[in-house]
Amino acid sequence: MRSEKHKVLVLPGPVEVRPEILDAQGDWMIGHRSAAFAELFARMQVKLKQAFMTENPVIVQGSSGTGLWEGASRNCIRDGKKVLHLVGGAFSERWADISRVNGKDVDVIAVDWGKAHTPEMVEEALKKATYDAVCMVHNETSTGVTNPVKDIAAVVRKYDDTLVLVDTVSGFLGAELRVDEWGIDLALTSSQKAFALPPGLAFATLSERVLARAAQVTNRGYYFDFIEIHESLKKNNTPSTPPVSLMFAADRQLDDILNGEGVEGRWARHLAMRDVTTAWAAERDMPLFSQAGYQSPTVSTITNSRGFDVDAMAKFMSGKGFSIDKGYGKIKGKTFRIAHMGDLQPSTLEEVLGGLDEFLASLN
């Protein structure tokens, strides 16, 4: 039952989280140099490869994602390298501001907000000059676009000592990933998204590659130091103290997904959930914002083409008991965002499309 106390969540971050996953941050406290704690961080450790797909080992750590970029720029880009990020929306520009503000030489490769990367563009890029890393976002949460990972990763993968770096912070558990098939060097991603969990966690999986890079790097911080978060994960444990509730939840949370519908199931899921929010858009003379072939699983970005004031359908759909977003950055009010991900199931979706029907039916 919703009240004037819990609106459901159909934002792109925090979304909506199972009673079941709240509950589970309410088991006892475990002191993290505990034997119970090893056990936790090593069971985790295991489903979170599943998760990814990888036989890396994935960091946890207690941060947003935003903390993991920052750890990505430090370790993996030498003094007096260069690093290509590629750029087209508020959280790939965010991610090449703090390789800028860390002291890093930036190149980019800019498109216009709701257009995809491709790999010509990258191969062309590092055919001109050499670079340590090639930064990348699978999912831009602002824009609604899921770039071809995959396919530029191949690319870039032909340059032996250029890392691909990932971030997959909307992407994860909802739009397909696989990291060791695709030779993605670091995936990083946070807790709030398609994973379906409170805000607080972050991870990461490190190649051996990533590892070896960081070795190299004199000054690679403190608190994101991954050589440091690799000697302590290989005791099951981490160098500061870890959000030990949002593991006990993020445990249970992989639990669920892996034995229920699967990591394949839920891509599938979140596939179906787009397609309707896509037709649902269209055939309200509404186009989605990002570029066709290129949209998201997860957050579809939808054109205001009518004109509405999006503080008011937010108001209209707090009152049908839904908080929804109103679009980000300098796009904002111009496009309004739907976000069909985590355990959001597409019952609840149809809820909300009808809601959104009823408020633009207000408007004539």
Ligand SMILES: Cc1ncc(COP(=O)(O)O)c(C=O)c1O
Given for the second form:
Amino acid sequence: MRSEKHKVLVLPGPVEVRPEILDAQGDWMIGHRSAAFAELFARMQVKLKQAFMTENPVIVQGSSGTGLWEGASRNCIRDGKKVLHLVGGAFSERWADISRVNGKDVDVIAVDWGKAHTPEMVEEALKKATYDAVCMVHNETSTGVTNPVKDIAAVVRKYDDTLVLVDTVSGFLGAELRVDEWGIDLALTSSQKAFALPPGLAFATLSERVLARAAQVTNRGYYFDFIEIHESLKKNNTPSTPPVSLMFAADRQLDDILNGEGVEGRWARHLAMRDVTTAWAAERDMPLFSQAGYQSPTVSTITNSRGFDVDAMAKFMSGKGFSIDKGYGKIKGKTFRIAHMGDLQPSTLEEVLGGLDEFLASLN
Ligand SMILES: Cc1ncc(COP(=O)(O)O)c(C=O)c1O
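Could you please show the structure of the form predicted together with this ligand, as a counterpart to the form predicted alone just displayed?
All chains and molecules follow, beginning with the one already shown.
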């Protein structure tokens, strides 16, 4: 039984999950070494490949996205080699830290928070040094910037030994991403953002180049050893016990997406919601924090130019039935974020913006 108390999540993860998806988790348990599980895993593979637009296998892990950050860094960077991280917000910074704490030799291209990386910056860095991988964040959730992954990946792919590793935790199924066409070796995500599932599952596409690289890395760790995970995947299984209930939910959600609005339709709905939010903010003299031309389809980070108390704003919105964000990291309070991701519909976004208008009016 679900509780009567319900606030609609307008957060950049975890997001609102539809009742049908919550219900899908409630099916009878199956053993993960059973034929029924292998069937579930196999049919999810087909659909995940469609969602990521790839022919590569898609690993499914009981983990949040952070686990696959660590897995990507450990499996894709050899001892004595370097990795280049593109840093421009809280999450890209954290991935670089994870590479460091795993003993990797990290170089960084840092841009001011709110700015995007450009292919030219990456090209310049790749001319100066050799890297095992370039790590970038598709959609920087703290600043609301979507990086030009397609163009950056095209530059990196000119260098044969350099892998293209992409965090699309808050981009996947909300912002355009074409893994194979764009030459992405690894795209990782987690379930609780634009995929609109409960938290607890993480996914990554693995190219043959990633698997070949992992085979050259001696200390890949245990839980996120891509070679082991891939060996199990070939048998439609996982090395350890997976969160089966969450996989039921993911299976149902993939059906609903692929048989419903489709991946491209989903991108279009997110873009439309981004445009409504951007126009709303501009009309109220609250510019977006993110650089024009790179504003995220899934989350808008809005400058708090009126200097209102974000706690009071969140409390007011809670009274309206919405759980809303107050900004993240060093820009918390100076900005706030409106997440328009997942299964959120434009009509609900209008209600959120209407509630915020009432809050702004209450300040006068
Ligand atoms: C862009 C990005 N990458 C990675 C993460 C970490 O993912 P998780 O919370 O699933 O570990 C987040 C979380 O918000 C994120 O926004």
